[in-house]
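Let's start with one chain on its own, the form predicted alone, as structure tokens.
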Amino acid sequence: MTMFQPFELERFFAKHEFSAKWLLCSSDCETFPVRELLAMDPDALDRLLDLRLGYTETRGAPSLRASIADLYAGLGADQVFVHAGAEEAILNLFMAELSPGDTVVVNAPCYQSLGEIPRALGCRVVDWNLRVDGQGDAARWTLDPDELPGLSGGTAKIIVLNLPHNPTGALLTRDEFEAVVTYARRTGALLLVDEVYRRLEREQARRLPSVCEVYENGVALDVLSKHSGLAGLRVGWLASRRADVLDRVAVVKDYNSICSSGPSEVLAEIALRSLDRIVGRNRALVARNLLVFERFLAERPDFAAWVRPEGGSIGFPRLADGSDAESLAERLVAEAGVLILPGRFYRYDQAHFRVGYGRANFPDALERLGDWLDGRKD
């Protein structure tokens, strides 16, 4: 019987996310109301109001899949499979493709489901650990592609990457990424790349191609929750040239959500037509907040330090004194209403914690943290 371990990160958020006044660890970017989204398309309101509330197609509305496919070079609508958020897509893909005894290599630390679901399915899960290269301003989180043969033994069924990475903000160079693709191609492994923070690179020139564009066995995962701030739509997708993989995913989906929400699909398609505008706004917000946080760290070197993220809306500082970030987080939310995410929930060094700087009120939340830290010194 498949048994999943409790999703500790989500249990922590269930306890605090909707009661804490100031969220300093949100992974998604700033959202906006339905009214504003509808205003982006002159036909949007009529289309939404005229929608009949029946079942939708299992793989997603053809027009929505076509809009998603337009994001990728050389892909068509039949190579896109819509899901209820990224989490369902992860579950369905792993359940479709993995069997007990399979080897799965997963970058670590990682969002728990990327490693926990394969483990619960009876797979051999091998961590591919991020490390910090360089010092000072030149330091970066990265993965070494040369480690893959030793980790997988050439038998990995799936290799899992998350780029830009949650929680570190790491981003491979083009050469590093191509080395991973080359190894996967040589061994025949599926390469699943969680691309939910793609488009939020610090330097747009550093944006990597989607794995489904460059590798015949690549599977790209994306969602409107992170870069677009539309988590409430619960619309994510898999994109791949492997029709057989998507067919097997469809068999699994029949046993859970069956199909997505019709209104969400309509709103998602509207958002995709204005994706550059939406993401551009969030990119600008992320860039401003990144500078605010770096000034904060520079002014309080006795609090924490980090390796500067290269992408995404999240980072992974470490407490300067090496103390337990979970203990700090519980005190901070109880006394100041400010929430950070302890690194323990990534099964990582307890002194690390995640910050999220994609929200408009990030400077205000950071000010509350500063006031609380200053108050502890009095």
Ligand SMILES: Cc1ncc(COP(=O)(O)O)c(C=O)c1O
Contents of the next structure:
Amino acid sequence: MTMFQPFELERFFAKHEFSAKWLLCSSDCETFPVRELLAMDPDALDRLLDLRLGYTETRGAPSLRASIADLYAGLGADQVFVHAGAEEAILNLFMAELSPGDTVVVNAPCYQSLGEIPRALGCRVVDWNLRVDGQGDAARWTLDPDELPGLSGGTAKIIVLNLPHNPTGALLTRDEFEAVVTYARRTGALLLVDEVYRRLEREQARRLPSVCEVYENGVALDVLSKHSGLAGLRVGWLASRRADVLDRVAVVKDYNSICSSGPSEVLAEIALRSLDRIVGRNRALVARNLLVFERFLAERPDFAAWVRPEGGSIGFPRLADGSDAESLAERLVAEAGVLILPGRFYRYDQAHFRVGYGRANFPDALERLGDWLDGRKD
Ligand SMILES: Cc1ncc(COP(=O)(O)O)c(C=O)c1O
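Form predicted in complex with the named molecule, following the form predicted alone:
Next comes the full complex, this chain leading.
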């Protein structure tokens, strides 16, 4: 018997991701071939070809950790811990820090592992619900930091935030974020911020500092999958000034992946040297696709509406007639090969669905959706 509930979103993707022609709900940005990555740096090919294929260091190659640490003000290589994607880092951190009966506050809806792993470990998981604040163009998804004392009761071992948020694209303001940090500091809670969509804020000025820069008990999570489109590398990391937390994570990691893949580490380091270029390209795609999608929604008010995401590469529209997005998704993928992700996989209102707008073929996929909607006979 497994302690985990099935990861429903992953099962849905497993069923459709490699057969549906038009993916309209991918969370990662556009990817590119190894050849293009190697061309970004004159030494790259030699470094890859000369790599000896033995085990690597459990916490990641020192040079890779140094490159990652350079992304954060005031952090060094010892405060970075490389993992096989963000997913392994989430599991290892929770296994390292949580015991049955601990309280964990998690933003809701959430990427399933952020809530499900603590639950499976026997913790009391308290939802911190996102809400829509404001009307019309001023509407935004947000979390109210004033709710934290009531939810945590001062006892939460870990407060978990994902900013920009999957699936709504919510982003806190600087003041809201500081209020969360202040509360965590007062109660001594660890603050895990899943920052895998950071750098994809609509307005760069809205980018929040990483939690590992501003909070001594902060743990930042990032990965090259989303903003950089390099999910196949499976290189993610935790960054934190809590040496004891990273030491406990190391104990867990010895029981699963032991260390990351050497070739992936080399390629990740090459990507980090060109991070601004890679992310800049994806930011441009996201900005273009957002305009295209907003035009689509404006032309089809009977189809769906959304609260505009403030960051990331995904958003969470709602079907205008309040019907079940899952039956729509099943018909859509069967009849037009277009994949959307039903809100049910977030244990949320069934009329919501996720769209992902970080891919180059987003306008074409949307056109297929439009054609299908135009020809649909209910
Ligand atoms: C919020 C969030 N965290 C973590 C992950 C896991 O990232 P990876 O698949 O690169 O391990 C995802 C992937 O969709 C995500 O959306």
